[in-house]
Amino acid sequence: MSRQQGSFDLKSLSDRVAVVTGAGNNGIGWGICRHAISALGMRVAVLDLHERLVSDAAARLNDEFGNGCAIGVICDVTRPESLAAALDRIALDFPESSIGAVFANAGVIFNHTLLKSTAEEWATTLSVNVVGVVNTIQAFVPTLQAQKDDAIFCTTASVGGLVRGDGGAASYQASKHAVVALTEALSFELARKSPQVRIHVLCPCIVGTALGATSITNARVARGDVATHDIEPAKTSELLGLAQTPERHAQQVFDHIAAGNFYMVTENKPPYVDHEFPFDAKGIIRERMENMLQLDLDNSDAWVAGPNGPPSSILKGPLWQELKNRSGD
């Protein structure tokens, strides 16, 4: 077995560079860089696409953690030339630790069905969360190949990567479905040429972030609507106490890169959460194998209402179910 798929000592990480792209908002990459620094003792780049978010997260690492352990950088990932200079000013400020992790962790959601869905928000999606994770592999894996330690690249999927499509925010899980894709193609071109460069494919579940009002900001942003000075870093939800904290998730995700787990389906379950209602992602899963061994698509769910109000063939188990009694419906 390559070292590409084996267990991995986090380690050996200790005084490395973890690059994380989309980390400056308090979500998932914000749990992985805090978790990078203090559980691991690595030095953290934070990567996003404004100013004030990169500063504000780099400055809190650092009255945290201790200075110049964080630095931010402002990248987007849509641009190839964005991330290169992003690994050029990576170089300068940490010249003597090699990068031990990249993740490939920026997203976008609309929550819209296919139907009410529109171009620009399909053009966005694919472009930031399919282009732009392409854009960070040929930006970073080149560097990967060229060190003699091991290191990891991870790419941010989601759950909905998984499953099959459902009625709403079809273009995100489309976009997820092809990050899925494009991951295990990157795992199958180094397997034998760079073993040493670890491949995963982060496949959340619950995290408390706030996607889906980020995403609306930087659309407001693009049109010119919203000023970059006036970005705060936004407040996550955690789902009436279900969904799993930044900081939480991220243990999770080391413990998979730990395990040498390729699909990294970081559930809903302890110790990461304190509480006994998993999203169930095994099983929706295995819904989607069945119906594909079987050549057919079950669509029953569609007249059923779920516990979070419409219809739906993901949103279903136990979680849901559990916040439907929490939200007192």
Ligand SMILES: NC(=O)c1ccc[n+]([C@@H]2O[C@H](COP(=O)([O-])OP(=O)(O)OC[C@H]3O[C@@H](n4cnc5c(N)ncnc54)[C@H](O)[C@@H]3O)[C@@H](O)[C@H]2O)c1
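As the structure is a prediction and not an experimental result, all values here were calculated from the model. Positions refer to the first chain, counted from 1. We call the rigid core the largest set of C-alpha positions that still match within 1.5 Å between the two forms. First, how it differs from the form predicted together with this ligand.
For G317, a C-alpha deviation below 2 angstroms is recorded between these two forms after rigid-core alignment.
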Second form
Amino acid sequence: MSRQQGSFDLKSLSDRVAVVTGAGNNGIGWGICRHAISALGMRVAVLDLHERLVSDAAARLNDEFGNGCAIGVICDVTRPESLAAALDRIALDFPESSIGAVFANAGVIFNHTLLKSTAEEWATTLSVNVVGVVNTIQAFVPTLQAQKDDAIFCTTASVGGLVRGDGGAASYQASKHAVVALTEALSFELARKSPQVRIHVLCPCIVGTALGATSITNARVARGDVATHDIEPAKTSELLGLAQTPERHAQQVFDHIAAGNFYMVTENKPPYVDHEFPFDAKGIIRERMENMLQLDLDNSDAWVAGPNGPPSSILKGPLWQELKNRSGD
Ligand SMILES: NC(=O)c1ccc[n+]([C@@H]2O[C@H](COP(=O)([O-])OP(=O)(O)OC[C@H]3O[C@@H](n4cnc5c(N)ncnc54)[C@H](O)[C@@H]3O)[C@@H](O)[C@H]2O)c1
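Moving from the form predicted on its own, what structure would you give for the form predicted together with this ligand?
Full complex below, order starting with the chain above.
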């Protein structure tokens, strides 16, 4: 019996193209782009919503690693025709290279509780985080299926897609649970038909990015309050030294790919950070699984204030305790 996963030789990605959506804001996608070029000898297509983001990212990559390794492509993942145009542009700009990896990584978060979140936030979150991933699958997977060589297709969910919902960002968590489920479905769908397309779901713990800020900025652009040409790459936060940097996080992503792990939970642990305060992803996932097997939902965390105020069943491991210490609470 064959499987899509199993160890993978990253050297086979050399000279091939990595396509990364949501890579223009110095976050997780940007780290993946840098690693794909510098460690694996890939070329990259940086996809994001605004001209300034993608041209700036491609220029910085070409300056650092040599002309011609990166292109920037404006792309809105909620629009299938925008992804189709991106695929055409990639074929035109990299005529000699096949696509070796696609990262459906674009996402948004609105940190509001269920009762305080708006219909607009729900619509945007489900449209970018869920339908945007489906659109990216439908745009790129047929090309990977038509190729003989192994290729990677990776969606970005979150550790939030594997744990219990809590009082934080209900729309985000619901969307990320959907990404996990639809990526499992994709793996099942392709297993026999196209085993050369290797499917992964990335479930990051905490990476120093500006996700909350980029989500608000993009919502303001969509409402017409800010012009797209005024958008500049975001400044990221390091969470007092406890977050993974996008670059070190990317190392963990490709270590998971090489190991053939389907659920790529990127824990805050050495060697990807310089501290011993993990997020404890597996412990928190286990709690949910054990609850489910007991047909029970343990809500005891709801009586304790979380690190940001509202109670949380997720943000409670050693990393958050240490964050409290470092911020002097
Ligand atoms: N940072 C973390 O700790 C963390 C943890 C778990 C999951 N994630 C996930 O990682 C992914 C990347 O987020 P990040 O943290 O690097 O933040 P980020 O803001 O750098 O990346 C998100 C990107 O998606 C882009 N985007 C939004 N809507 C889009 C659209 N319609 N079309 C194309 N691009 C669009 C944004 O412009 C932005 O560049 C997201 O899916 C996020 O949910 C992040």
